[in-house]
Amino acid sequence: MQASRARLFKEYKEVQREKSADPDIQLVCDDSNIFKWTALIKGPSETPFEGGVFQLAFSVPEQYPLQPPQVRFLTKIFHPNVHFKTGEICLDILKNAWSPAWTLQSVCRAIIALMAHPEPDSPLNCDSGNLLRSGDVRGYQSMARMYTRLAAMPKKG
């Protein structure tokens, strides 16, 4: 557990130092628990998520970095690889392709890449996956855009 704390503390210091280096990701550590983090990520441009800001919750195991963090969307998102109700993310690096070389910041980057390049063949959201698999890209994009507007964009006063 000492090793995981040291690693997370190092990542925390790096995030503080590089705040302006990556404007698409804002990673924040819980004040009272270094194993709990949240992130705000910007929807990638030229996707139905563009203009949205999505909140992620990280639960880091005590065996980190030997085991991956659990990450889920707190913001509703219509995406084939994200469970609509729980926000669980189907991404190989969070499961069997994890490596201790990954950081919480690079996990955020991978999630942004997944948002731009969905994998409809391993869906957690079957409705979304079926739209893409059947070739209805317009239907998928309009649903994803609608949920982005409803859940991930600031309300206009």
The other form holds:
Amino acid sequence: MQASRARLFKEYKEVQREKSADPDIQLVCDDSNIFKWTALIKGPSETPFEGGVFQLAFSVPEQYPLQPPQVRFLTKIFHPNVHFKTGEICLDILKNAWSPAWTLQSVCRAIIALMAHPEPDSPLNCDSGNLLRSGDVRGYQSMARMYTRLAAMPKKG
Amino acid sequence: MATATGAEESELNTYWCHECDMSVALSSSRSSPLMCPHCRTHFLELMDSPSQNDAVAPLSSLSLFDSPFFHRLIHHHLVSNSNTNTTDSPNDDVAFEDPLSLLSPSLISSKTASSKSSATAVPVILVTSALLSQLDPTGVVSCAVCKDDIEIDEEAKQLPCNHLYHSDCITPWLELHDSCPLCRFRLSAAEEEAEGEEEDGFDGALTSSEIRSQLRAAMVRLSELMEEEEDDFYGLRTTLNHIASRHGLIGSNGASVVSEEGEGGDSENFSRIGGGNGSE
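Complement to the form predicted alone: the form predicted together with its partner chain:
Complete assembly follows, chain above in first position.
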């Protein structure tokens, strides 16, 4: 408990210090609870998520960093490895490949990388995975772009 | 104890008694309907012949100890022992407390000593300035678990991959995992290597005859334990011999060994167990 608190505080200070280091990630700690964080990540360029801003919710266990944080998308996203309804993310480093060397910041980077490089063979969103697995890249990109526009972009007047 | 003594070689079959939870050797021609000699019930199931398939199958490392028969045997013994605690002498209780621990330690160690040992295997060191500057030109090394800098004279652990952590930070991780958080270096891999250098590597290049001789030694030790009992009360000796014959440890002529009894029979069993290695 104490170790996780100290480690999260360390990460908090690091985030404050390096605010401009990674302009694609904006990591914010809950005002009253250091175990709850949210992040805003920019959809990577040259992907159907480009131009969108996606919100992630972090729930950090007390055993952190021995155990991974729980992360899910709050913003709707059409991606093979993200559950369309719950926002759950299928990513090895959030499960069995976790290592305490990861930070909340680097987890965000890993999620951005996952957005750019989906793994259709372990899908949480079967519709999205099947489009890619059947080779329909255009169909996948079209669907993903539509949901990016619907859910991840500020409404234009 | 009527375990089909001296039955005809042709008709001796092995049955699993679901009531006693162990195997019994019965000759099907003699007693009909079939009855377990121990509990005198008929809840018997014919087991596959010990001499046919198993003797031919190659004996992989530790396959005997993965065998459900062995585990049932151990389980059965533990259960019956705890039931009869009051009548047994205290020595017997001690002797049978943990049958697995009686086996050759090297046989079990490779299975049980995985991550737990790697946590303790890495020694705790006191950080020196020389070590820090050796790891980093600036002399600043941070612990990847807590992200704090590692200071001189702090207790630390350096993994075989050279990565340095606070001792208190890395130990709980190593108790659960077998890898370096930074480079995923597997600690058990290093241990195996080290063991290999020391004692010819139990994991890698163990020939089947070596495995057999180790298993045989384990069998003999178990049998010796059972000799202390007055008679083959739990049918353990029979079961043990059966397991041994199933795995070809005492040759293909398992059926004749299974049914032997009495003082003379015991010594002969041992000699068979000990001397049956000519075939390999």
